[in-house]
Every structure is written in C-alpha cells, then in structure tokens.
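What follows is one chain in structure tokens, specifically the form predicted on its own.
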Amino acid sequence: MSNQRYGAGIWHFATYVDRYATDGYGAPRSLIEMIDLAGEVGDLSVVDINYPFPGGETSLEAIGTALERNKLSVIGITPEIYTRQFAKGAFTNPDAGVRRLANEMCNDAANIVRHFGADYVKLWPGQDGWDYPFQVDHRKLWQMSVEGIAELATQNPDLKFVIEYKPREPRNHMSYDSVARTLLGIEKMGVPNVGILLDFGHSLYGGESPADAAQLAIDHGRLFGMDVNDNLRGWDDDMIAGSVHPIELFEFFYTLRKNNWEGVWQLDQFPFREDSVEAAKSAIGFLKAIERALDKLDFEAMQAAQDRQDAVGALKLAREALFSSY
C-alpha cells in the first residue's frame, strides 16, 4: 500500500479565461465549490489555495468546513503578486508603495500558512522581470528580486517560502526564469527557509531536464516543493501530467526516488476544456504507475547503466519498468 500523498492547486478546479475567449471556458465557481470538486478525486489530500480567495469572499471558517468535509488539508498558500496592481513588478515595482502593497499580501498569506498549518508560501513573481531591451537597470532589477524575498523570509523565519521559477509569461523575460538562476538568488538571499518549488511544465519549457534541474536543487538543499504537468515545450501549456513526456517525467521521479527525496506530488494543471475531475484522476492514474515502476526498477542496473553513460541500456530499464506498469 502506497503512502505517497497527492495534491493540487486549487486552480485546478476553476474556470478558465483567455484572449480570445473572454467570456470564459465556464460559469465561475466559488472557492467552496472549487473544494468540492477537488474532493470528488478521491485520491487528492492536499491544495494550493491562492489569496486573496478566489471566486469571491468566503471566510477562514467556511473554507475549514470545506476543507474538513472533503478530507483535505492546505500544503501552501500562493499570494496573487502578479495581477494588475503588479502590472510592472512585485518585489521589482518602480514605485516602492507597490513593492510594500506586494510585501503586505505575503505576510497575509503567510499568517493564513500559520492559520492552516500548511507548508509553505509559494511565490510565483510572474510580473517581476521585464519586455524590452533597455527597459530596466538589471542590476537593480535583480538585487529587488532578491532583497524583496529576503526580507520576507527574515520577517517569517517560522516559515518556508518557495520559490516557482518560469522562462517567461507574463512578462516575455521573468526574474527567476531558470532553477540555476533561482538558486543563484537563494544563496545572496542568505536565508535558510527559501527553496524552490520544481514545476515540471516550466523547466521543460526552460529548456530544462527536470530530473537535471531536481538534481541541482537538491544538491543545494533547496528543493521544497514540486508540481508536474506536461505541455509541448513551446509553451506552458499545464496539460496532464505524462500525457506528452511519460518518459522524462519518469526520470523526474526516479532521480527524487534515489535521492530520498519524499513530498507531496503536486498538480498544476490548468484543463481548459476538460472535465477537471476526471483530468486529476487521469494524472494520478499515471502517477500511480510510475510509483510502480519505480518499485520494479532495478536501481543497481540502472546505475551500472549510467556509470556507462550507456543510453540504450538505460533506456530499455527504464521503459520495460514503466511501459509494464500501467
């Protein structure tokens, strides 16, 4: 029997809008509603709820009820520091009055963390970066991505705060784009309680292999949280998980097996015109299978294998363990 937790953003469960259909892919639900959905999985046991709260106003109390109703529990709260009042930057605004707007909506998402007695605070400043050449001073750009984490950190040193790194979108070129950069602003920061938060979807469409990226991050201590997705590498398209890269997302899995790394695995997934419940219950299912995979690897081959550099050995080790599996 499996101990292995499943989560999701609370995102998830949402309607969905974009440029060309404004009106949405759906009537909008409630943050109560988005809950009850995410317990109709069955397999899920933690969210990602963001905040302020979407679908309107609820209070602490009837999210608890929710929550408790659906046997789910809060891994992180992810502060919204890249709507429109963040249009030029959270922690990289111009105007400091902003910046402190920015700071104020972390520490409130950090005392709604205590409230739940979830893990973390996850930052995505997907508006701190910039467009265009010339824009920005990168100098100063960078030491307010830094300077800005750190500081709430130092104001919260009880908590974790991880860090989701992304290329670019919204801003064509965001601050923290890749996991090295990421980690390289960890280490100025000087803090202990920030980390990185791996999204699959986002280190492919960095460019990345995210089994290389997880690596690097917990070589240096800092991977805290991870998501998974799949998308076509053009884009961070947030499909299901393995529905593209089953095979590289089984590596992602086998480099955190051999290194002992246990958490929450984690969907962000955004199923525009799918039925959300049955996305989650297909991600699992695939999921599921590579942990069965992974109990039928034979780790010693597979490290003879790669001692070997040998890619067509590997390969069949790893592709008889998962193609069996499922």
The other form holds:
There are 4 protein chains.
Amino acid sequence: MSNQRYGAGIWHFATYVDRYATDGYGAPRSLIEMIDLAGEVGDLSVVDINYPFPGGETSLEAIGTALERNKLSVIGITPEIYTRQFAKGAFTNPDAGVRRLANEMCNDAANIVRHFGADYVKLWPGQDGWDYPFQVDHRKLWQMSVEGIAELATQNPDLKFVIEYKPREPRNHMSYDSVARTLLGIEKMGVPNVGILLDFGHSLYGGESPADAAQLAIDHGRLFGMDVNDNLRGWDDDMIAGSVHPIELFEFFYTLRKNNWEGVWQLDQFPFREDSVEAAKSAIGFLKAIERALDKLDFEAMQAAQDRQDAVGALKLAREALFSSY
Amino acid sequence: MSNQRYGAGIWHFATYVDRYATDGYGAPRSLIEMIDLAGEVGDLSVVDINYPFPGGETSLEAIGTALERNKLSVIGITPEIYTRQFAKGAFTNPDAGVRRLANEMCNDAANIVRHFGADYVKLWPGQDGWDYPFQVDHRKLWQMSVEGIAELATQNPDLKFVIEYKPREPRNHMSYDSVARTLLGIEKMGVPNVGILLDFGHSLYGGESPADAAQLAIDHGRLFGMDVNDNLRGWDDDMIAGSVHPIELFEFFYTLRKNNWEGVWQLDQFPFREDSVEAAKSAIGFLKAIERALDKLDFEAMQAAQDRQDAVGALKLAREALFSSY
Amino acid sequence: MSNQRYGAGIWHFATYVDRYATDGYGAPRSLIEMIDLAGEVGDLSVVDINYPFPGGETSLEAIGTALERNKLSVIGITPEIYTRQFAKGAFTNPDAGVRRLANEMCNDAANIVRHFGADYVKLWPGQDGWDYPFQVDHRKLWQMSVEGIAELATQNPDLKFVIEYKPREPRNHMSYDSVARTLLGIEKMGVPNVGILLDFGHSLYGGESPADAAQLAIDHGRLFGMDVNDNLRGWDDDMIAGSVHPIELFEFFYTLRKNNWEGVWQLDQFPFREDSVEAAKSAIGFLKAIERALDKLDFEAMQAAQDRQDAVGALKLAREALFSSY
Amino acid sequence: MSNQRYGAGIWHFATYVDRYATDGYGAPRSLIEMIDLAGEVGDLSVVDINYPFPGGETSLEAIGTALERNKLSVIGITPEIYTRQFAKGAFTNPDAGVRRLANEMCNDAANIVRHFGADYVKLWPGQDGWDYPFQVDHRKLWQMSVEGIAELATQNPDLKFVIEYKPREPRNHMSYDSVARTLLGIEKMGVPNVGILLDFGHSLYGGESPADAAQLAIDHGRLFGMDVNDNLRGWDDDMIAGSVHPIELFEFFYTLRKNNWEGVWQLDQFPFREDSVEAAKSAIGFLKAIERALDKLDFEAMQAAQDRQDAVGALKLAREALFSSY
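I have the form predicted on its own already, so could you send the form predicted in complex with another copy of the chain?
Once more the chain from above appears, this time first in line as the rest of the complex follows.
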C-alpha cells in the first residue's frame, strides 16, 4: 500500500473570475467551504492556504476545526502579494511603501505558518516583472527581486521560504521565470532557507523539461516542494494532471523517486468549469497509476538506456510501465 | 489633414479583474465614467459598447447624453455571451435552454444597435469551444457554432453581425479560432449579413499574418470591421498598438489602404496597469504615424517588390516610410 | 485480429541533413535500401515515395522488384516541389517558368502514380509562402496557390491529389497552413479530386486539435489520407508517434473510427538520431495499443459524455481504455 | 561619426541546406568566396569563422590574404561540434571517444584563434541535449556539459571561450538553453575565461527579454560577445535584424550602451533565399539607425521613466528616438 501523501492548493476548491467572466465561474466560497470540499476528495492530507484568507476574514480557530474534521494539515501559506495593491509589483514595486507592505504581508504569513506548524511560506510574485519593452531597469528589478526575498529569509531564519517561478501571467514577464534564474537568485541571496516550489505546468510551458528542472533544483539542494497540473504548452492552463502530458509527468515523478525525494505530491489545478472535487479525484487517480507504474518500472534498465541516451529503448520501458497501470 | 476615424471598445476604459487580482486592478467604473474617459482621449469618434451595460443598469437616455457630450457615436454592441451563465458556452452550450438565452441576449443587443443606429452586433463567443481532449463531439460543436449565428442573422436581416475570432481564452480552444475557419463557417451560413471583425492581435498570436488575414477576408467580401493592439505572439496581451510589432501593424494598414477599405480604426486594448486615456493616446499617436507613413510610402514600388517577392527591397521601402514618420 | 493497414513515407528510412549537420546524420541511402528497411519493419503494407526518386536515378522496374520482395505497395507519390529550383516557391514562384516546372514535375509524379496504381499525388508545397512582412501580395499568392493545384486536378481528372498543409518550415509561413485554410482553397477550386492529407503533428503544432481538424475535413468530404508522428507543439519535430501526446493521438483515431474512416495509418517521422526501423516499430507498437484501446472503449458512454461536454467523465473513459492497452 | 565596429559570422555568406532542400539553396561556396562577399558589404570589420574551414581545406595563408584584401580580421573561431560525428552530442556524447574528439577539435580551434589573434573560441553545442522524454539522465548530462567546457578553459587559460546558448535546434532541447542556465553552469566551472555570446534571436524566441538577458550577463561579468538577427518568436529564423522586432532590438542596444559595453555588433543571419550581401547591408543600415536613435535618446528621462516603471512614458521616448532615425 502506498504511503504517498497528497496535497492541494486550497484555491483548487475556490471559484474563479477572469477578465471576461467578471461575475465568476460560480458563486463565491468561504475558506471553510473550500476546506470541506478538499476533505471530500478523500486522498488529501495537506493543503496550501492563501493569506489573507480567501472569502473574507476567518478565525484561525475555525480554520483549525475545519482542517481537523477533514483530516487535513497545512503544508504552506501563500501570501497574496498579487492583488490590487500589488498590481505593479510586490518586492519590485516602484513604490518603497508598497514593497514594505509586501514584506509585512509575508511576515504575517510567516506567523500563520508557525501557528499551523506548516512547512513553508510560499512566494509567488506574479506581479513582479514587466509588460513592455523599455518599461524597467532590468538590473534594479532583479536586485529588488532578490533582496526582497533575502530580507524575508533573514527576518525568519526559523522558517523556509519557497519561490514558485513561472514564465508569465499576470505580468507579461515574471522576474522569477525559470528554474535556472531562480537558482541564480537564490545563490545570490546566500541563505539556507530559500528554495524552489516547482510547478510542473510552469516548467512545461516555459519550455523546460520538468524532469530536468527537478534534477537541477535537487542538485542545488533547493527542491523544497512541488505541485502538478497540465497545460497545452503555451499557457498556464492548470488542467487536470496527466490529461495532456502523461509521459513527461511520469518522467518527472521518476526523477523524484530516483533521487529519493520524498515530499508531498500536490495539485495546483484551476477547474474553472469542472466540479473541483471530481477534478482532484481525476488527477489523484492518475497519480496513483503513476505510483504503480514506478513500482513496475525497471530502474536499472532505464538507467542503462539513459546512459546510452537511447530514446527508443527508454520510451519502451516507460510505456510498458505506464500504459498498463491505470 | 487626415479624415481617418478612430474608435475603441468601451472596455478599454474599464478596470479589470483576473484570476489572481480578484479585487481588480482598480475601482469599478460605471459606463458613463468610461464614456467620459473615452471622450478625454480627444481623437475617438466611435465606441463599441458591451451589453448588458457594464457597471450596472444604465438608461439609454443617460448613455445617449454622455455620448453626445463626448462627441461619440456607437459603432457596435457586444453582447456579453461569456459571463457566468455562459461559462460552458453560448451558441454551443450543452444545455439548449442556455443556448436560447444566448440567442435572446443577442437579439436584445440587436435592438440596442437599432436604437443607436450602430453598424453591427459584435459576436465574440469566447466560451464556445473546449478545454480538454475528448471533451466534445467536434462535428456537433461546430454545427452549433454555425447555426447559432446563422439563426441570429436570419432573425435580423436588417442588421450586420460580425464575428471576432480568437484562438483561445477563456476557453483553451475557441470554435471560431482563425480567419479561415470563420470564413468557412460564414460560407456555410449562406447569409449576406455576417462578416468578420478582425482583431490584429488575435491574428498575430494565432500564427497568422494579420495582413494576409485581412486580405483573405476582403477577398471573400467579409471584412466588416477591425481593431488593433499588440502582444508577444503567445497570448492575447492586448498591449498598446505598435509597441512590439510596428512593422506588421504597418503592413496590415497598408493592406487595408491598398484595398480601399475605409472603416474605422479601432482599439481593443486592456491597459491593466496603465492609465487608460494615456494608453489610448499612445496607440493613436502611433496610428497617426502610420497614416503619415502610408502617405509617404511608394505603393507602386512596393507592389513591384512584392511581385518579385523581394523581401529585402520591400523591407527597405517600408522602413523608409515608417521610421521617419513619428 | 486487426486488419488495419500501416504505411510510411519512404523518407522515414532515409538519412537527413539540416543546416548544421551539413554532412548528414548518416551515410546517404538509395531508394532500394530505404524500401528494404521499410520491409524490415514487418508491419508496413504501403509506402509513399518521393519523386524524383531519392538517392539518384532508379528504374521503375528495380523499384517494383524491391517493393514486391518487401510485400509493399505504393499509396502515393510526393513530387519534390521544395528543392533548390523551387526555393522561392513552386505554385507561387514569382517566376512563371518555375511555376511551369512545378506543374510538369507534378504531372510526371501523376504518371508514376498511374504506374504503381497508387492512390494519389501528394502535394506539400513547403516553399510556397513567405518569410518577411511586406514580402508578398497576399491576394496574388493565395490565388496562385489555389490555381496551381486546381490546374493539376483538371489536367488529371482520373487521379486524386492530396494537400498536406503545415504551418511553416522551410518557409516561415506556408500558404496552406491549416485545415480550414486548405478547405477554403479546395472549395474555391471546385473540383472533386483534391483532398487533404492530414498530418497529426502539423495540426498539433499549428494550434489545432487534430481530432477536430479530422472531423472538419471529413465533414467536407475531403479527408483523403493521414499520417502521424509527434512533437513538442512548437515545431514539426516528427518524433515517434505517441511519445509526447498519446491522449490526443488516441482522440484522433477515435474520431476516425467514429466516422468509419477506413484508410491507411501512415507514419511521417524523421528519426534523425535513431535507428529508423526501431523508430517505426516503436510507433506501430503504440498504434496497435491504440487499436486495442479503441476496441475496449465504450463509444456510447463517450458520446454521452461528449454530449454533456463532460471533460472529467470523457477523460476517465479514455484513460481506462488507453492506459491498460499497451 | 560612428566608431562602432560591425561583424558577421562567415556563414552569413554561405549557402544552406535543410532537410527538404537537400540540394541546397544555392551552389556551395568556398571560404575565400565567403570572405570576399563579407568584404563587399563595406561595413564589416570582423568575422567569426567555422572550423574545420567550410567548403573544403583551405590554407591559413590563403585565408589571411583574403581577409587582408577585404580589411577584415577574425573575432572568433567556431568549432563545428555539431556535424555528423557529433550528432548525438559533443561534450555530452554518450561515447567517451567522441567527447574526446570534441575536446580535440576545440583545442585545434583554439590554435586558430591564436594564429589570427582573435578574441575567443565560440562554443555552440547544438547537438548537446535531448529529444525525447526519458532519453537522458539529466544530472549526468548537465555535468558533462559543464565539465567539458571547464576542461577546455583550463587547458587554454590564455584564451577566452564563449558559450552561445539557444533553446533548441537541432536538438529538441539544448543543454545550454538560456542565459540563466548558462550563467549557472559558468559559475559552477569557477574559471575566469568562459563567458556568454548572447544571440538576440535565441534570447527572444526562448521567451527572454534580450535586454534583460544582456543585463544579467553583464552583471555577472560574463557578456563576452553578442550577435543579432530577428525571428517570429517561435523558432531561430535568423532573419534580418530589425525586420520584426525593432523596438526590442533598440532596447537591447540601449542596455549595452547604458552599461558602456563596447564590443562588436555582429550579425548571425541565415539569408536562405536572399542575396547575402544585401541582407547584411539591410541589417547594418538599420543598426546605424539604432546608433543614431541612441544618440538622440534622452537617457536621463528614460531612466526616470524606468524608475517609475512607466511603460507609456518609456515607450514614447523610445518611439521618438527610433521612428525618426532611419
């Protein structure tokens, strides 16, 4: 029996708006409702929760109770450093006052992490970057990106911070756009408590191989977390994991196991038009097939094929394991 | 002095939400406020207005007054067939009742077109399409796409309908995704009063050459309208026109002039983080440079270069005209 | 037991050059050697052969003998209207003399089709299009594209011609770039004997859903042939079928079977660095898994899910069939 | 009067083959012919030359004479570590013997650099990477990528080595795929004499902002060279510089000047179907316009706009300078 733990960003169970469906793809939900939906999935052990809490102010106690009745714990807290006040950036906002607000919100999130005994503060600075040619001084922007997070890490040496890089959206170009850029920034920071949360879909649509990105982060000792979903390689579609790229997803998890990486397998999906519990079950159903396929895969033969860089041989091994495991 | 008329979608002057900045990139605005902002631009003659009217119910009279004081008239009405009730599609919704609602909303929009003496009902069925492999029966989906608009055209033979195609967003794939597909659908409809509104940016990020798309629509007698903006070729960024692809923009307008196409030059921009009046002025300033460049361009020499398919020669002529006209 | 017939473009068994490895990825091969390699695959019934024959002049008799000993027949002939003399286009070359040469070569290819009793002349006008903004008169270019093929069809009413569209390469933009554009051109021709050869990979990296493209071509009565491969959605990588996008490949074949389309399943792969026989076997091995998955799939339940546009339900059915069939 | 020096890769003046036009886009040329064509451009001071010398063995003396009569000197030597023998990789080839050959060829190239008093050995390991999921052990592949170049740098401490990164082609994914990844590798090497040659087009189609990439490389002290061209953001089209993205090209050179970077402005174009001298003149003509625009640009005002991250203001300044300078 599998001991693999599964998790999800709590926003998986929210409803969404976009620039067209401004009235939303469904009625708004409270955080408590989202937690109860997460509980319905049946396979989730942990959730990542936005801060400030979505759906209006909610007491820590009410959240704790809801988590408990759904047998969930908190893996991370994601400060919302991408809402209106941060529309022009959090750590890189041209206004020093707004940069201070971002720092404060992240420090508040750090306290929530401590309260729940969670693993990390997750930083996704989606508004930090640029839209237009000539818009920014690239040196200064990158310095602010690096220093803003280094400061947080120094202020909270007892905690871990994870950066979730992404090529773009909502900014046309995000500062932390790739695994290599993020590692370069982290090396610059020179602190031990900042790492990467690797989102499979961000890596894929950024033109990386997610397996290669994971290996690189692991080799730098910085793969602190990960989540999965899928897309059509041109945008962060946040579709159901395995619905488009099952083979690269399998390679990603193969890489984690080969390296004995033993963290939670999390979901970061946005089921705009789907039932969110069903979408989570669909993904986890496929992830369990991947677990079985990993158990079945001949790791030695795969290593030998890779040492020969034998694409056809490696593909055969992967297919045999994966296309018989659902 | 130029007689070119300029226009804009009234949403250019709205504020926006997206899936992250759910509290919006600015305080909500009423339609009347948007019209007054459009008036501030100084060069706009016409606007395209969403229906139901954005920012809450507004009387036709109040709108008329606001338009008049800003010297604006209405070129088109865009029914919002992409909000929550149409999240799973308007003309292609699996629920026949919702398809009926879409038809009704478009007929209501037709009445607003009549009221304002506008040119057309603009149809942008952004939720009509699919997200996942296997999700839809592609034959049925396309039939519904075609029949839904044919029905509207037949119900309103006194009016024009324009389809604004787009590759994707918010759906991962839109039914009316390209100029050729849309023309194929229109030919199927067999009605005279349906045409294309060509969005420069949609064409560009769909992998078309906008100039080629315009020519094809003109050659089928179906270029009923157009609007411009810019993007990074991977998404509908709705940036300021000419900010990234000034040469292809110039080629697009060259094609229109060569064909004596004499409609309004409209803007379809989403200035999420910019002042909307300044963003419109920036675009129109560049469009006026393009007008001057067209006046300067040697059309005969260009035709000769194109008949030779002489890329270097044609580029030289284009550069000489464009890079001296701002 | 399956009666499905398999085929391949004979170039699958060639060696290749590109702009960097100008000395080629292997020693050149004669057509006879390629045919013998095709025979080694064991599952191929038909091949598509380039004309002029690759690897130097070869007698029809020698080819016939080689085909016979490998139990292969010819499905189509592909005139090489994309080599040096056609570098600036075949049907759309600015030089009328070169356009004439293209016509002659295609007529010669038609005679080879008659000789071998093949199904069609395959037209892939890879050099017909443009590279730069302003380079061509788009109306004229498209007219030449359409008229050049209409002429061939009229000259050879006893034969079929298939157009293999592709977004780009070697031209930066090809005239026949998509299924819809090609159908629009074919409708313009007004002849019964021109259809589409749908290349799965071209459709995929052009931003289409190959299943949707196939359905559209079928609904216009123009799906005359098809071939498969795979890619990373950004280029025509011509990788082994099913190696990246197995689910969309499965949907593509599902669509063919649903429509009782009963042609040959062909390969169009370029194994630059792989053994070509092994690469073909790898693909056909997966295609046979897809056959089994189609036999297993509950078509009624799938139709019902699609009628509801139920992504999660449809995905479940597809996974159950596909991920248990290798 | 400008003192800016211009250069070009000598392959700009070659003819090309690709996988379709296997007989080439023109008759083969000798290196001496290419040098004479480079001389015809009139504005070139330096060239980068492939090694082994293209077009057959050529004596160093003959090359020296040809360079002299065309007033050209050598800026770099590019060993051809991407031809048939390196089809499966140079530094990362699974065969240690081939990796040795790559090292030897680069050392030979180093001697040519010394002979001509050139600036650097240029390394473009276009075959080092992977094509398929599961094909390689990503840790080992990256280690070999890094160590192979570190070894060269250590063997030749008197010389500089530059890495020209590129996302892909001919490999589906190249090891040195981006500026950040390359810097990460260089930091790992821990040697002073390895830097980056930044190709504007590689950066652009890799999803970077070339200006940002340049700034990052400069801030790491590693921008050792650069070249320009243009593309449609989806592939390394190697089009004429400024033909598609003039504004981002301007921003790139603005960044260089702002940092007082004073190297040669090189061309890396592949004029497949164009006259190569005309294509070079077309590019340099536009680069001179950019020089004039830089002289005209208000750097202080631009800095102020960038400090405000004011896209509209910065764009206005850029347009005023650029669109009046041709």
